[in-house]
Amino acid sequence: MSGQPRKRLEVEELGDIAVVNFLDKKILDEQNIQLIGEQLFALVDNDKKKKIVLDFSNVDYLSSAALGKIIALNNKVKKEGGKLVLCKIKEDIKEVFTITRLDKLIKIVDDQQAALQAAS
């Protein structure tokens, strides 16, 4: 295997907001999580995005390592004076955010429209 690592995210720019869709249904594999983290951090570091919406409509499973990347991204975005908003999270994944109290740390809304409003 050579060349570029496969993209794990699809990023759509709506004004100054980057809307990120995950391409993987299961975010469990350490290598994929590493790539996702790098691609997410690059939005802030390289593309200078301060408002990011993560759309989880495609995601069925999320590992705790993936949660770690989301927390790190949230810290990075906040440091830049921006906002991170999550949307369309399936119930069992949302439960993990609630149990770990991440729902207190990171804004979670139901749909993308609400997320865009919360991010702007």
The other form holds:
Amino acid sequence: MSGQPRKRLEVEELGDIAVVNFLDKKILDEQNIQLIGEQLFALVDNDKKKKIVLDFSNVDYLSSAALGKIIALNNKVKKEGGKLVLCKIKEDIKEVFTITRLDKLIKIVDDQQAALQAAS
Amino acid sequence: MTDPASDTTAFEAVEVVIPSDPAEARSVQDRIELSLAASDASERDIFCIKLALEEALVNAIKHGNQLDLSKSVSISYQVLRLSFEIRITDQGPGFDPDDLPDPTAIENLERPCGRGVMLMRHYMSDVEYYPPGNSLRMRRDFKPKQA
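Switch from the form predicted on its own, shown above, to the form predicted together with its partner chain and output its structure.
Next comes the full complex, and the chain you just saw is listed first.
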């Protein structure tokens, strides 16, 4: 078997916006987080996406290491003059963004429609 | 006679030493989660403990022991009816938890790391570090379930 890394994200292209769904319910394992980071960064570096929506509807847990990848993605997108928007975050997870004040750094909205509007 | 509802009734009390391997930490976390499910811990309690535990073990294995498999992490925990307490000690040099930059300060918001200790303190009732900072004890109290 080849060492092709397992796909951690599902990406749908809506116009010039990449809508990303996480396939993992728990974004905790260091190795998974590393892969998720690489696959997110590739959207900007390889696919040249500047407008990205992250849909968290599938996510039940995430760690500070996962937050780190989202911050790094936000920094990358901003550098390219693009927009990162997060949506459909469960209340428990939203609290993680609130207490770390990352909701002040990254745009967070309730649903995907609002996210698409905010990203365009 | 022992009161079965007493908080001194341990559902599980475990002491274990694991190598600096995230997979080993994961199996300890899974075991703790099973034990919590048998206590009075609510879903919220379990969520909070899982997050704090993840941060503490990653800190011990990755930052403390630098993923060095020849170094170990000592873990002792108790799941009681109304609380969970754990002590985690790594073999790293330790750090001063009171000397960490505030991750919520505007100038630090874009930094991708440095939020683990803050999350542990938020999600647990008490977090205490022991000098030189390579050992911590943390506890979360549960609300009693309504009869």
